[in-house]
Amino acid sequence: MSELLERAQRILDSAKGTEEIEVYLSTGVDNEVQAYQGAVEQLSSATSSGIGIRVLTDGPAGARVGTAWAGSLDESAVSDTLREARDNARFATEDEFVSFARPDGVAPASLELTDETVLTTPLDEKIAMAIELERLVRDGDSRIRQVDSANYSDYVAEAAIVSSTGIQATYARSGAYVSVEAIATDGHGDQTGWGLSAGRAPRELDIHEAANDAIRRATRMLGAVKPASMRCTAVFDPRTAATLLAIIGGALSGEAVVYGRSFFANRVGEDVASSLFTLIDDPTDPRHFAASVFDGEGLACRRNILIEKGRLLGFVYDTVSARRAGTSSTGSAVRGGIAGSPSAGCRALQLVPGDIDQAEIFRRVGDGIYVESVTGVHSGVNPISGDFSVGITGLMIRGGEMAEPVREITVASTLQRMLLDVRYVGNDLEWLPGSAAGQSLAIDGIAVSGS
């Protein structure tokens, strides 16, 4: 038993009478370096720890839950947090569906998601990576006039969850990233592009890949113009496709469904997407940077097929949303750290890859538009109605090849229509930080609003 789990168990022993207690402890180490013009501009190295406690008490019309948290594991902070959670429970609204998770017999996957070298790699080496990344971009092309945000960052995090219902879980994860934003100019205007490399440890990072990616994305957008309005096939870059999948994943939350906030509500068993579209939430896949052994309530994570060959099979649930829906948790509780309460959500989405690469997708599409970046997602996408209208930058596709760059465009459709109009799924799967991996995705019938 880990030290963090033992401490959580000792706190759990403070339960009184019929109350139920859930204890969530977390610790972490983070490093961040930002380089500018060959020197360190910002440097931070921090350790953190904290506790979140939920106390559940029964009332005549249902259970009441009080929540409290503290950014410290000092004994006094722990005692105060427990007392505040108990006090908050007294004023909480009773709810017949509120409950803490109970063990469901699903065995946790055996995953190794941490790498000790995140902690043992000297800070000097991490600083050198950020500085070299900035230099590679600055010197990589004469059209690069400035480098913004050349960053190195890493973390190691551990969490433990125990409850008086029998939950006892602990998990850890590490990660390391380099990212850089380049600004290119041709004397008539500027364009930006960013590059990224991610891994579980510093040795897995490729700063040359990140630098070249940023340079390529910035320089190929030089001279971008506003095209004529049209309706065409849009090929989404793996990173923009990942953004699209994350939006769709939000609508597949059981919590969104039971509260009527999803365009997928009441559609289980229907064909909601192209037969090429199989979407899985699989936190047990160690290749995904959001992989985890346990969910935010301490239940074992598991592989959930949400859409299979276009047919909607179901949603992801935590304990409370599952009770509201009359079903069982899918081990899909997520929580925003010690201050957050569990809710249902997709953690590690991936689309089953197709059998062709991006170049072949371009060739088959012939003429269309390549979507390299999107803006306005939060304001332009409605997960309830499915309306989709966002700004993009990218390049035209002509004769099966990338052509002139374009900007100041709005692309519009509905998520329902876009899913049905998926024409090609790429085999260029890219593992990215966040809740979704990405790959090239071609979608027909997209309205492009230009000049």
Contents of the next structure:
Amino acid sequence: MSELLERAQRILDSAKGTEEIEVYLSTGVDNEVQAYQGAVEQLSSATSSGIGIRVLTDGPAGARVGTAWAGSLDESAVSDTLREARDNARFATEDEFVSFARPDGVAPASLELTDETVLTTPLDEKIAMAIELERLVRDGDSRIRQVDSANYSDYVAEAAIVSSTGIQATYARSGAYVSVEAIATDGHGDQTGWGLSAGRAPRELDIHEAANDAIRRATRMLGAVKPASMRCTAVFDPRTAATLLAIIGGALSGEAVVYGRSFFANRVGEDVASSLFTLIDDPTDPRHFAASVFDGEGLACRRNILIEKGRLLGFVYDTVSARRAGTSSTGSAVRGGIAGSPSAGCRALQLVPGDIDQAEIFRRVGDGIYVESVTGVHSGVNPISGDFSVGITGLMIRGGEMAEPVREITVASTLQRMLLDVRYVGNDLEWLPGSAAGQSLAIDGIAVSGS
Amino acid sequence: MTNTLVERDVLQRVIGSALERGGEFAEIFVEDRTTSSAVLDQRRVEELSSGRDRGAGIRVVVGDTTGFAHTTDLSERGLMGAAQAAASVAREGGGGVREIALGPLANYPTHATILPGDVDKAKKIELLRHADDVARSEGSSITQVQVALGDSTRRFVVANSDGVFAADHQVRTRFNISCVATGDTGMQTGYRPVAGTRGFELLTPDTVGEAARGAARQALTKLAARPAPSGDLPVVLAGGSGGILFHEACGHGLEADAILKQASVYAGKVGQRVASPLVTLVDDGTVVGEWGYLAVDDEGRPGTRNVLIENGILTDYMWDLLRARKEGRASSGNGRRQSYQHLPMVRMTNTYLLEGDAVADEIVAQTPRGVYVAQLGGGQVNTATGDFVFGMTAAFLIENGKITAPLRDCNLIGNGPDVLQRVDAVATDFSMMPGTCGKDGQQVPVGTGQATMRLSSVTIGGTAS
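I have the form predicted on its own already, so could you send the form predicted in complex with the partner chain?
What follows is the entire complex, opening with the chain shown before.
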């Protein structure tokens, strides 16, 4: 038994009477290096730990839960946290659907998500990567006038969830990233481009790929113009497509559905998307950076097909939303660290790849717009009404080829419409940090607002 | 009784030790934060949560390099360990432990009158229920109401090798309500926040009731909304709703970290015209009670009122300690950090446009065709290009000088220096809005404000031609 699990178990033993307790413990080590002008600009290293406790008490009309957390594992913090959680439970509304997860017999996937070389790689090597990344971008193209930041970061995290309802889960993961933002100029104006490489350890990172990506994105935007408003087909690149999929994933949360906050409610069995569209949430796929053995309540993660060939098959549930919907958890509880309570959410989305590459999509689309970056997702997308409007930069597609760069425009539609209007799905699946992987995605009927 | 979390002599020894291997500057920031939140969802009290975060962050500056480490162990041994980790960026070796003499403690008390710890939890729930009742009483089409209340008490002490020694006690309280209305055309949403650097006195049945009514009416009104236009139109921003425009259009671009890296379109433009003469923009940490208020910033510098743009002319940028040291000037009190686990950087506080002399109703009456934005919902900017977006969450068409049909949500897009020139009317009905500003992964509370104003033209990212 891991040390973390033992500590969690000891806290469980302090349960009083008939109350149930769930303990979530986490520890982590983080390193971050920022390079600037050939030297280290910032270097930080930290270890952190924390605890989240939920206490559940039963009453005549159902159960009540109280929550508390602390950013420390010392004895007094733990006992204060337990006391606060207990007190908070007194004020919750009794609810017949409220419950902690109970073991459901689904076996956890066997995944190795930690690469120990994160810890054994000397800090100097990590620093050298950030500095070299910056140099590659600065020296890679004469039009690069500045590298705003070149970063290396990594982490190793471990967590344990135990409950008096029989949950006992522990898991660990590591990650390493490099990212760089380049500013290119043509003497008239500046454009930016962002490059990234991600893995579970520094040895998986490709700084050349990240540097080239940043350079390519920044330089090909030079001379970008604001085009006239139009309606056309938009081709989202893998990164922006992943952003779109993550938004769709939010509306597929069983919690949003049971609370009447999803436009997918009451539509199971209907065709909600183009027949090219098969969306899967699969945290058991180790290629996904968000892969996980257990969910936020300690149940085994599993593969859930949400939309198959356009047809809505179902939603992802945690324990409570599943009970409200009269079904069982899909092992899809997510929680935002120690301070967050479990809720239902997609963790590792992927769209089943199509059979054509990006160049072929361009050829078939003929004329349209290529969406390379999006802004204002939090301000212009309403996942409840489905209204979708984001600022973008990208390139025009003319005669099946990438043409002039464009900026200061928005693309808009509704999420409902966009799903039905998916015309091509690329085969260029890219694994990205975040809750969704992405590939090129062509969507018809997009309103482009320009001058 | 000391309220510095860690004793003065310990702080002095830790800072001295941090500079043992060399370096020009060291700082320790010790923070103790308690938070609580309560959520009412579908009439049920779903969750009461309490949290506590306590620790120290230590940074050491050597030339252009900053080393940083943080710890939850506030014993002298724990702090010394973090100091050594932060100091590992100093590789030259130094002259041994430095003697540090901190100045007198500058202690800032909170202005809150009802402290979060003194509020009965049942009383909070009563308020949530009241808001829920008010929202639902607005109409049977209100199908979903979520109400949340949260508070945070943040005590910190910051001390550095220049002798700065300050302690602050910040109390913030926040309420927000989200409503969903359902009709023939689908679902629409309404949202209202109430937030201040205040205690529980901020929230009364009247203030939360008014917010609840506003959120419910917004959702109900939008049931009849038509798609927003696509393309350029004049836009009138209601008082209080549009401060986010300046936050994005130029606020981030006036932060000295972006300026010193030549990563802002406003670099090198002090003294030049960057906006319409109607624009006088201020960043002001001294507005007591506002969401972005700070008695002292997270580097121990008192909150300050800074004029950024005066009658359209750029007067100054915003500065934190590190960036100010590089330029041999003083910080402008804009050094902020999300928590002890983060390095401070240049951040806004309360950013607002000074009032003009137009009359709000007349601005609308003098707009033959355009869009009236009653509420904005956030935004984002690329400081290097100046392109920014901001979202409208409650908006209407203006036809023949009158506010008419409600519009569906969408983003507006523009380029900062260009849009600032297009401010062609500013009224007198000034008000402020609370918001959360994200930068490089750190969230801090900020205020934005302005009176009703008009942009002669801006691109509206809707779908209707």
